[in-house]
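Shown here is one chain on its own, the form predicted on its own, set out as structure tokens.
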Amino acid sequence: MSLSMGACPHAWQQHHLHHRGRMWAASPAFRRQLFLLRSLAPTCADGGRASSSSLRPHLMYAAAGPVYEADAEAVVRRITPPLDRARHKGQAGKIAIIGGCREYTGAPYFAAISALRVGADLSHVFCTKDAATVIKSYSPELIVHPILEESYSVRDDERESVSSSILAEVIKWMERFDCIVVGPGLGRDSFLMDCVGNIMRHARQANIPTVVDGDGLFLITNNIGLVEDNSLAILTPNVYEYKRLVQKVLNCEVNEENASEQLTALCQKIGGVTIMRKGKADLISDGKKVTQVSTFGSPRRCGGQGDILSGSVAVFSSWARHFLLSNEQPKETSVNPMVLGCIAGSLLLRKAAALAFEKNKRSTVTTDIIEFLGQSLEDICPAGR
């Protein structure tokens, strides 16, 4: 199917959809998907696997073809590393947040502290000097680097040298990180955006997975080359950010009737990236297939939940990548760790939000949800397993 049809196709007839769905269910790609889900099944107490029936994906025939409802709990259990006395600090994940300016200090904090609450060992924040003291005051658990600059604090004749200095400082730390998150509280200052673009280029060269959220999505929408053909990049747009991406990349409007096919086309057009389209159900694709997580979370839509998600996805993606590398999955059956990270992060946020709402109802705020991340993970994957 051509890209133009995938991006903005005409309405399809129902019988054609049914026929296409049956063909897909019988295809080698579908059988490989079944195998991958089974291989990710949690190991049972007796050393066996969970039953294959509990792992079978629910095939839904949407207007854009099949959408898999992820067995997200199985994914979480499989990729979450066991707590082992032989491990040392840093082996459970070192995450960095690139964001935080004088106007926005909450978002980078939410993302960074969520990474720790999920189970990362270390969480860094690279922010502007104005934001650093404020973010440090929120928690002593975070390692805060006040190195970013905005236009108002840099003379025109200093820009090149300051930009080089910022990049050099980040490079000192970059290869220590298992994943970085770009965008929470970043703002839209032009000089700051340019500096962060340079950081993203270096992260790509160093093969560091990168989650892009918030103002980071504004940055890449205007410079797609920053993530183009990067299989270690994850984009997590909300409804408005997704609309801008579709308009920019596919040159059309969002097509809800053909949502999964349009999402696939968007991933393919950018090339290799994983996109999690946030919504009532989170749709996740790397351009090969579409998976959804539709577990109900909370009707309370307080700001900051996207920051929790980005920090959580960063941790789970790094865990999934380590798990797959350690287990040497055969190339022909390999699964994308970035997709697994999105599935796990989506489920954990939804479960934590549900628990927070059960307790606090309309007064639920982001910090309430963060407090339930640990319990939500423990319910799915007990620490003493």
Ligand SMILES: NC(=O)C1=CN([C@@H]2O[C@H](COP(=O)(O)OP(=O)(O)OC[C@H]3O[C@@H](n4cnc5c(N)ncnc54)[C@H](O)[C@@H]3O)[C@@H](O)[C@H]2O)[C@@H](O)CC1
Second form
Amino acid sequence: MSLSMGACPHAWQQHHLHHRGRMWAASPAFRRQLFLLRSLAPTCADGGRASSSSLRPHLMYAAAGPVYEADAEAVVRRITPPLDRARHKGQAGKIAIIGGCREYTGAPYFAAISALRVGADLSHVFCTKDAATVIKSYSPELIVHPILEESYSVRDDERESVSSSILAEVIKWMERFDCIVVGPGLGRDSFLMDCVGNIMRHARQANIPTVVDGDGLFLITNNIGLVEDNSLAILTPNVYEYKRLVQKVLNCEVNEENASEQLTALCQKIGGVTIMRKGKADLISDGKKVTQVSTFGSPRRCGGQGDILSGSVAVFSSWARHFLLSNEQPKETSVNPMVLGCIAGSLLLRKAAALAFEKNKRSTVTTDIIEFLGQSLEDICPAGR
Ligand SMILES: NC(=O)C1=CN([C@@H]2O[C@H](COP(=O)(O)OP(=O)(O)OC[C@H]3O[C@@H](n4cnc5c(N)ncnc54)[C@H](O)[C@@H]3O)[C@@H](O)[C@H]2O)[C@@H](O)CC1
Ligand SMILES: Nc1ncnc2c1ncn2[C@@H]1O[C@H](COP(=O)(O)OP(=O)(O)OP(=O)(O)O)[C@@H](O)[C@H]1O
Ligand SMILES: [Mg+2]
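Any chance you could show the form predicted in complex with this ligand after that form predicted on its own?
To see the whole picture, the full complex is given below, headed by that same chain.
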């Protein structure tokens, strides 16, 4: 795919985009996209309340490429499992966060508790020993494993054995998880990074979907092989994390004028991964198409909202995977559950942030937003349906 970033004169660019837009609208890929979004329209799940016009994809030519505004509410309704009395603990999702160190205890907590508040049954945190007691004291709901170590607590001659025992401890649990989130509050200690790299390799071998956020993105930006060609990996970079990824992988600067093309190119260059570029609108791509969620959330940019998002995306992508496995889709639609998970997580966070801001205005903090995750989901997808 050509990157052609900023190289073309303005008039040519306009013509080129218009022409390419028409070609795209007439293409089989576009028709597949329409079919896909229609096939995701709610049926019995919402009692048919959503109007058919609200389910039409809105094709836009923003950022020099076709970007679809996702019908995120329809996606949430479709993939959220009903609260079935026959289900047992664990069936609505088991999530693990790999993160939490001396400096950061909030981030892994926000991600883990958000996973529970969205509807997962069990939420684990694998963190350093220093962080564990603190995280446990925030909430008895979380299962906290104090197993990670930073360089300062490991002698050079112990490194290999400590690293193996950390991996062995995580492996005991790994197969149980529907998704892991690597990075919230992980820190950037070199020994810790090596151990977490091993955990990611194991998760990949075991086919466990992996959301990579925060310091996990720092790790993979310097070791892109950890996610290369992994279709079960979701990267959720913020503005700085995205900049570092683009510089490292595409060897150029972020170009807002070609945002969707650049995002597509980044996905393709890494191969197979889904990327959600966070910002005013969240841009989501798996290298095939670019979808956005731009529902207004809140003007408050307090730290921790990305952590809520990573925990929520972990749950929704697990639900989407399950939904697609149990409802066979026509082959041509090839819906990517990782993309659906990003769309749903983005919408839910934004709705919860809007409600929290309405109540708390300038004093809105991350815990206020977490309080509204339940209501936001309930507004879209009532528990009693
Ligand atoms: N309460 C907590 O424990 C929280 C911990 N967090 C964790 O904190 C760690 C670091 O995440 P950050 O998002 O802060 O990551 P960074 O360390 O990349 O960024 C820190 C801050 O530095 C500034 N910055 C970074 N690069 C810049 C650039 N090129 N130009 C201008 N300013 C720049 C930005 O204000 C940015 O928010 C992660 O592990 C993350 O999960 C955050 O999730 C926030 C909440
Ligand atoms: N300018 C903006 N306007 C509206 N929403 C935004 C804006 N910037 C970010 N968001 C939303 O806030 C959420 C978190 O994104 P953000 O960029 O704050 O992540 P982050 O820096 O990783 O957060 P954290 O502090 O948890 O690490 C995303 O859903 C994103 O869409
Ligand atoms: Mg972050």
